[in-house]
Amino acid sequence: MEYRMQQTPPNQDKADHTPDATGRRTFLAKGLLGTLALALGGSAVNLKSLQAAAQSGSLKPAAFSMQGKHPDLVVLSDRPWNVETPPHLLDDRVTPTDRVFIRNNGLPPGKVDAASWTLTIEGESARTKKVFTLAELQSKFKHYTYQLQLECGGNGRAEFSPPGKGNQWGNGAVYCSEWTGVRVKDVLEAAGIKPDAVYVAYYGKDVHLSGDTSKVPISRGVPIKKALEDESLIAWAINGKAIPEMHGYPLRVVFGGWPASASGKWVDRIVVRNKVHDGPKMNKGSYMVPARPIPPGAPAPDDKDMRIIESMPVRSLITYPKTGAIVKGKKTLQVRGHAWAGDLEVKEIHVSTDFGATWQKCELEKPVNRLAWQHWKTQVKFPSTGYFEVWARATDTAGASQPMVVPAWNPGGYLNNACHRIAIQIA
């Protein structure tokens, strides 16, 4: 497999490689000159009549060539590889492989011999340990299809401030695609887990940065009830195909609307454990928030006053039309995209064009399956020509609603559900 990336250009600002950056003068740089602008009616376009309001210059990704990647993802790294979906790539209701993110935290593994891949279930609180084939878990289990939503637990970090540590996703770090394998609940009932099991974790042959192969670069997982739900899959497909290396050919698990992370990859080992899994990144504050709300840029507390992250909260995405839109010839415009909510179902949704003061209630679809998300759309008729923001906002069915600003900031950045929000020019 090819991985490629150009170099940015000389005169490139190198914070330019973020998308959905902080602040409305980066927003407004992005929305109307980073992104091509969307003609409707078969109206021209002119880009140059708003080079005056976005005086910070246009917003461009870092070229990138990936093989079985769309071109137009972001590279955030390339050690490990950490790469953004554009939200206008994500218009898709199931999203294509090619556009999905990518979320590593060591490197992939070697060559991999699929015919001779095996699956090992072991821990305190398993009663054998028991090994699988591939070829085995395909041929004694009943397979089972279902789209399920993942979203990195960084997803909206760039928008903090102070910035939280780690790699600064915009809002593209979220999927939803079809995975097809066994039900993780089917093969820990063959294998015998005993009534002392708490936890639920994985581990992978992804290989730690250093290249020390005694070192784990990240072994996360969830708790029993997560792991015997029906969605909870140990799959070998997405999208109907074989998964590709970068997102954990030959096999892997799928735990839909938690954090991405949550769902390891290139999985050989699952252990069933009677305490709180201890792996790597499950501690030192990794994908955990502070249990209680801290000061803006405070030091992080230590583990036991922090609480793991689990199922993702309300969120929602524009998706169409792409950021940067010039519209002419018309003052009402389709706006769609999805929302989900974790665990939960999302109940309404709701666009802005005035900043908030009056909201607009969508058409909202219900999920395909749980743990899928949710389609949505509306005509927004917009009052006159200019500057406009569309904001997009849920509500889950247990009432909570993403909320207009950034919410309580975290030492890791995590958990942002703020409105996402995009330009658009009515000439």
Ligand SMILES: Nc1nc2c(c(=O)[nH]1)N[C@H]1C(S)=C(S)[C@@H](COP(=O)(O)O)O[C@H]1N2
Contents of the next structure:
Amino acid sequence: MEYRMQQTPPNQDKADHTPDATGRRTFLAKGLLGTLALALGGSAVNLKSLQAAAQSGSLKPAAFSMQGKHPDLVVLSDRPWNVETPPHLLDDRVTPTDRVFIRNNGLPPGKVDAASWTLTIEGESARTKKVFTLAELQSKFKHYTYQLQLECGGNGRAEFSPPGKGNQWGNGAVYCSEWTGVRVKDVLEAAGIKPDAVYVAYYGKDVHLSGDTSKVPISRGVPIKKALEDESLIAWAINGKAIPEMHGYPLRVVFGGWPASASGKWVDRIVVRNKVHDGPKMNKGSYMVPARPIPPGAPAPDDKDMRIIESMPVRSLITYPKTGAIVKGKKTLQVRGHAWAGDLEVKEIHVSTDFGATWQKCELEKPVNRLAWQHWKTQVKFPSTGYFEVWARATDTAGASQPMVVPAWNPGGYLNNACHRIAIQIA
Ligand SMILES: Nc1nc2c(c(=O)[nH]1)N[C@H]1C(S)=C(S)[C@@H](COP(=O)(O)O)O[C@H]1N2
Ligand SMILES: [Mo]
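Show the form predicted together with this ligand, please, because up to now only the form predicted on its own has appeared in this conversation.
Complete assembly follows, chain above in first position.
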């Protein structure tokens, strides 16, 4: 369960949870032209920066190597680790753990002893303070397994102009894996919830980037109503195995459909609050958007004029074919992917191969459970050979569709749910 940067295939002692600080990345110049050729269909902004980098020779994609992770994930930063998944690697119905994006605000806790791990429930609106060992959580409460879709609030940020503050995520900071654990509500009810409870928040054991152990890198939460839903979990397993170190070993909370920042990793404390939680990253514009729209590039409003992001907006991905594909010898192609809509369901999804002039409806499956993403597919018939873009646009049960261009600019670069676009050449 250990992650290391390394250049040789992994073969570490599975009991050691200490990350390797001496990790290295290799840089490959090859592949750059390929990247340029495939950069179509995303955003003009990215394409320009790729071209500029190519001219100056400064862009060298890094080869990524971390135990348990797919080598084609894209590293945005390595301190803290922020690593995204190219959409074509998200083609599976249930995302394999090696393809799950990584978003850390601080440094993982290092060596973790699951046998002595405890979870404390407390806070102004908890009737009693309760402490559970991991084994007690597992033996005292009923287990549930759900497929839950999680997306970083900043997914798609790279397309905002001027750029939003933070990691320049493309479209791959999203996934849907299968989580197993106990319900947040069952555990909170064991402690008792006072009627004035408003918010439920996590604290984790990760370390602030400064190394200062008195500082908390992130502590966020959700309103009590979301916390008490059936699908809100305190989980110890993903896809049937212990959660890997990078994703919160040994315990995390999972709130599907909401910004993944609410789904705390390495969780050792849950607080029931009588007011909106005020932990780090619940303020100063983090995971907030202006309550009223502001012009692109305008200064960030005060928090009182911002709203905390809750359920994520409708969105979809095209996971097959891979952008840049050159298709030979046929003009009809299966196109497929997933769609999701925060707390809602996706009602329909369409694709266009003529830049949004006309749309064709796709086959769409129901979610396997609430808050799981939904699979869609369709046969696309291209009218001729040549260059095409495929755009996908999902519509939720409340009637909202994905915008075709980047939506409301906001200082944090959150909530870009514009249509996903891929480029195809029919040869
Ligand atoms: N303790 C802790 N929990 C955390 C974070 C963190 O830095 N520390 N990052 C949050 C953010 S912003 C996201 S998007 C998700 C990412 O989860 P993943 O790395 O398992 O994909 O974890 C959330 N939970
Ligand atoms: Mo995030």
